[in-house]
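Given next, in structure tokens, is a single chain: the form predicted on its own.
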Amino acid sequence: MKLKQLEGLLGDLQQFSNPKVDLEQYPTGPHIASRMLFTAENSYGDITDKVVADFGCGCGTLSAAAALLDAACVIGFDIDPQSLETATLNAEELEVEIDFVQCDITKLELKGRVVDTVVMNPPFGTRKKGADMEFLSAALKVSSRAVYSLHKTSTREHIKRAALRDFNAKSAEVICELRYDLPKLYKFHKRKEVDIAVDLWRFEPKQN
């Protein structure tokens, strides 16, 4: 599937019709979904065939984009129920086959290393302190080939030196450099949008 292709599948899925400040839910536009996931598969083979799960999947778009690029089998897990009934929604739309679990990350009590790949775009920790270092511990406890991860450029020293030091990650390489419009979903928003720098992080876990 060609990357345009892929970006105009993901661009008609429907997003958060209510989205939770707590939760830090903004929607993955289709152009970085794309663009991740497309990466993912052509660089370096991590998709098409692999056993995928989105952690923090929202309502599916990574998933999606997984799903379409011939993954295996693909996961998505979500705290949110409402958000799981869209990604639902979406994936019967695209009639392609995706499996929704709904949980806590941080509490997830996968044994081993039971996915080829995890993807990602994670609270940035704004409202929690330390959420997206939640989601990239518990990604590569459970990933054997590879974590991708959306990250604010701002933190990029910080998740490095996390990943190597705290989470046995083997490396970690910022592959891309994106630019997230932030819709003005939130009251407290003043702007109608805000254009963040964001990292698409290639993590490789440590083989135990």
Given for the second form:
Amino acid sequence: MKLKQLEGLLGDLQQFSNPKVDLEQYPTGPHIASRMLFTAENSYGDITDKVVADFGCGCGTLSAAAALLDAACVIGFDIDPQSLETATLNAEELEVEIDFVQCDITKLELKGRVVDTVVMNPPFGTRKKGADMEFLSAALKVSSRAVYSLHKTSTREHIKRAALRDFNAKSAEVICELRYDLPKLYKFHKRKEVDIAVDLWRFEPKQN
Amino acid sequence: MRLIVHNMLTCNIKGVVNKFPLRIEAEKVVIKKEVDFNTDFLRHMLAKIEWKALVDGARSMGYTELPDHAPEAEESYSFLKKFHHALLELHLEEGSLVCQETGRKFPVEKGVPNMLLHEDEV
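We have the form predicted on its own; now please give the form predicted together with the partner chain.
After this comes the whole thing, all chains and molecules, with the earlier chain placed first.
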């Protein structure tokens, strides 16, 4: 599948109808999502024929991208039942197979390392402090190949240090810096649109 | 929920020792046979999967063709087809996942297991 085609398909997905500010629910736009997964597969071979988990899947954009790039199995995890309903509809629309699990990622315990790759656009920690780190820690516990994640560029040094020192990462690389367009979703947003600098990270867990 | 997912899920209630596997109580099972058959992927999964949990899970969902033990040497085509079917084509739409130690039921609705804990379980 070509990048443009992937981006087009992801652009048709339904997004949050009533986003919950406390969960930091923001859609992952098709531009970022397509590039993230395309790079994960084309540069690193981490998606096709692999077991891919999407942590904090929301409406399932990253999950859908993984499925469209022929992951062997895609599992989306999220705490919010409404998002999971939308994600299920999106999977049906695209005619792809995605399993969904409702859970609190920070309390999740998965057996073994069946998951090859985790992809995620986690909360940045603006509502629940430290949420971004909790997601990263959980992802590195569960994956056997790689974790792809988006974090604010302003947290770059902090993320790298925590990943390598505390979360058992063998490597932590910023693959590229992206601009994340956040449309005015919530009442407290003053500007019509805002642009945040985010890093796309690739982490490798240590093999146990 | 498919058995490949069930094979990862554990009971994360505080203090529970016997967390895995969760017993399946199936109310509605759907079979979807369109999943691509990929022998390399299946061999890769065979090394990672908890076999007994898979066999028991499949039985709870009405599929009894899996052998009690996975083959030691070269896996036959017919074995891989059964493994593929059990792992990827059986969907639990409605039912529960039951913790073997506490009896706590995690509901499965519209194919989605709800693993959220109550306040006193955390």
